[in-house]
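Below sits a lone chain in structure tokens, taken as the form predicted alone.
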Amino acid sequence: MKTTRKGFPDNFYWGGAIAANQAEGAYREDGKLPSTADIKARGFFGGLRRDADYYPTHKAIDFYHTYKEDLALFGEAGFNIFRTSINWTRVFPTGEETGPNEKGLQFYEDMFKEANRNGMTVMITISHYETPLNLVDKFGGWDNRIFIDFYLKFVKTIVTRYKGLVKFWLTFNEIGNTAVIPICWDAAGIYPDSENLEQRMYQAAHHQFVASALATKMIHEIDPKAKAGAMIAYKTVYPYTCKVEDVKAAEAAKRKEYFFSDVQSRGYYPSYIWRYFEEKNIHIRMERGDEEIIKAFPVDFITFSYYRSRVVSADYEEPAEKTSGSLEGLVNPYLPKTDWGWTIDPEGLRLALNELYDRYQLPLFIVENGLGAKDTVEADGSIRDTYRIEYMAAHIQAMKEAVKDGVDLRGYTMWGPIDIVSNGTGQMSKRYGIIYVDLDDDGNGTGKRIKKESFEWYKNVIKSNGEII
């Protein structure tokens, strides 16, 4: 009789997770164009504006210049990977350069040697949340088919410089952001308040799809010992009672979300989502060998971010609670909630590996989890964040208890192990790091580096492969 794993596996991968634009500043430096990240205003999603009086990426934590500091604090912690991306206009100032620009690409060179040599696997978002603002200026968003080739130009150039830097390559950061109202923009350069947005939202998935596949292709015959992985955003949905209406609404939610993964793992379209585009009016557009192409080069493995649970209810306004500055607007009345006011669900992440690993039958990789809180410096200059350590030892308890259901799952990547601008609220001030950075929501401060309580305690457990938690 074959027993259940009791813990993690001895080649299980724990690190943490940034984004280029969230982190490296540096916005015009060495060549470097504005990419859509460029242009969000301060503020929780405070527009997309060419005027505003800051910019948080612009100057961000100053990872271009500080990467050495940094990455030696990941390697103190154990990390044995690191997940960033690329700033795609960083090698494309505007995208549409034949040829790469030579400081950016030495860029992350060099700092993908640095993290190596810190003991530290690359995994790679190719595009998350940064397309080239020229193009969108140009050419709409990635409902225009040509943002395939110019994607695709991307990959060959940063797959085929960094073969044997970087192991796993995921293609799109949260993919099924595309379809989501107002990320639209930050995962496909759809401005929120366009004409038949949801028509666009979807014909960018189908061109993001077609270029995923493509690039999945790519990488195994330019590199392949590396691997090609999906990422998308997973919240574990209930319905938020027991009525058939409610059941109904949160079996269709789950599908929205299934979509994407759907697609990119099995290769087809599901035959559910078919009903939704009629409905909906949506005609998606595929050019011939499309379907073939998508079929033909599902991806190795799944990654997934997950914050929080989501309830659905058929009656959206009543009697759950909406919660401040969440884009799904219910809240599990039974569940505590961040400083922002998210649910902390750590059983609905163990049932997220399960839902997800008896879908697809496919390796699974936690790339985003954390919390979002404000933190102290106490007058001795230490920072005791407790309740970040509750909420990582509940959602790692909660993986182990996965393993031992039998999920394949490969790794963890903490959300922000170091101090980040938000995304979604442009601050500062929402801290998600074991390692804390002396700036303000105004960029003002020395940028100095602070090992949190969490340090340590992030330390021990990967030092005891999740043993001690």
The other form holds:
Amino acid sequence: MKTTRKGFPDNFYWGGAIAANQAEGAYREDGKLPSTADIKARGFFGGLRRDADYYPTHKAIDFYHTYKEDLALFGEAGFNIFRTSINWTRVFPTGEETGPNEKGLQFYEDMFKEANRNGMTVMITISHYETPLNLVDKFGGWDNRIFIDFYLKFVKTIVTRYKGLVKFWLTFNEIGNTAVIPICWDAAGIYPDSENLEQRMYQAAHHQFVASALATKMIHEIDPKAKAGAMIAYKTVYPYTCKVEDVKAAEAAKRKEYFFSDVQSRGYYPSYIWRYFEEKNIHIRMERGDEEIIKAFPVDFITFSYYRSRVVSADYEEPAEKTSGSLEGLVNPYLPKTDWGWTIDPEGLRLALNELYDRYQLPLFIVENGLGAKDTVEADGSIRDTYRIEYMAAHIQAMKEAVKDGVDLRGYTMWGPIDIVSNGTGQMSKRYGIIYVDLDDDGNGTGKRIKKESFEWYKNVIKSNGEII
Ligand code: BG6
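So that was the form predicted alone. Now I'd like the form predicted together with 6-O-phosphono-beta-D-glucopyranose (BG6), please.
What follows is the whole complex; the chain from before opens it.
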């Protein structure tokens, strides 16, 4: 008889994840031109503007120049994996060039080597909300099929250059957000106030499925030791009541999330989506061969971000308060919330892991999780972020339970191990890090790095391979 696993496997990956545009700054340096991230005045909730006084991503935490010290700190914490993204506009500033920008390529080569030297395997998100702005200005968003070619040129260039340096490639960050307003801007370069929005978003998703499949093929051909993964935003869904209507609404909401990983891992459009498309009058234009491509090159593994669960009701007139700073859903009266109104639900992560593993039977990787909170620097210079330790401890405990449940979980990269700019709000004060960065929401401050109490704590978790939480 098989016995259950008692803890994390020996080769478990522990580390942290950031995105290029939220950390690097240097937004016009060494030939780089603006990406879709660079016109977000204050995160995606702050709107898209070309004339704002301040754009948090332009300077961010200056990781472009500080990566050596920052990676050394991650190494000191014991990370054996580091996830970041490659800002497309460092490599192809307009997206249209026939050849890459060598300075941009060199920067990432140096950075990945530095990560390797500090004991970290590199995981790369190829597209983390960073499409060349020039491409979007000229060709619209990803619903224009031309984006597949631009993307594949970028993929071929980086996978060839970083062969042997990068082990895991994620084709699109939180791909399901291509069909979520207003993040469709981040994920697919589609303005949230566009006409015919849903049609455009799902057409964009189709092009991303084809692009992801062809990227997976390329990754396998160019670097057979590397793996290609899907990356979705997972929010465990609960029905608001046990009324059948609420349960049905919750199931429908789950399917909207699953649709993306279903296609990327199973290699075909699930039957349930066609009725949804029909009812919404959505018509996907597929070219001959698209379905075969999607079928032939599914992803090797599934990664996801998990911050919170959500509650769904068939009737939004229910007497429940809507969550603030959240995109959808209702308040869960049984669970606490963060300062930004995000539900804190570690058991939801155990459910997420089990649901995803039951559905796909593929290796899983949590590539984002953490607590966005305000931190205070005490008079003695310390930062006592016990709330962050409690949040992470509870989630890591839930992961361990899921592993005991039989889930094939390969790793955990906490979100923002060093404080970075919030994607949603553009704030620095929404901090996730175990390393503090002395910068405020307007970019004022020294940029100095300070280890928080959670730094030592996470270091010990890693050292004990999750035994001491
Ligand atoms: C994920 C994104 O959705 O959530 C990250 O992949 C983002 O880019 C993270 O930073 C946390 O969200 P926020 O809005 O708190 O930065």
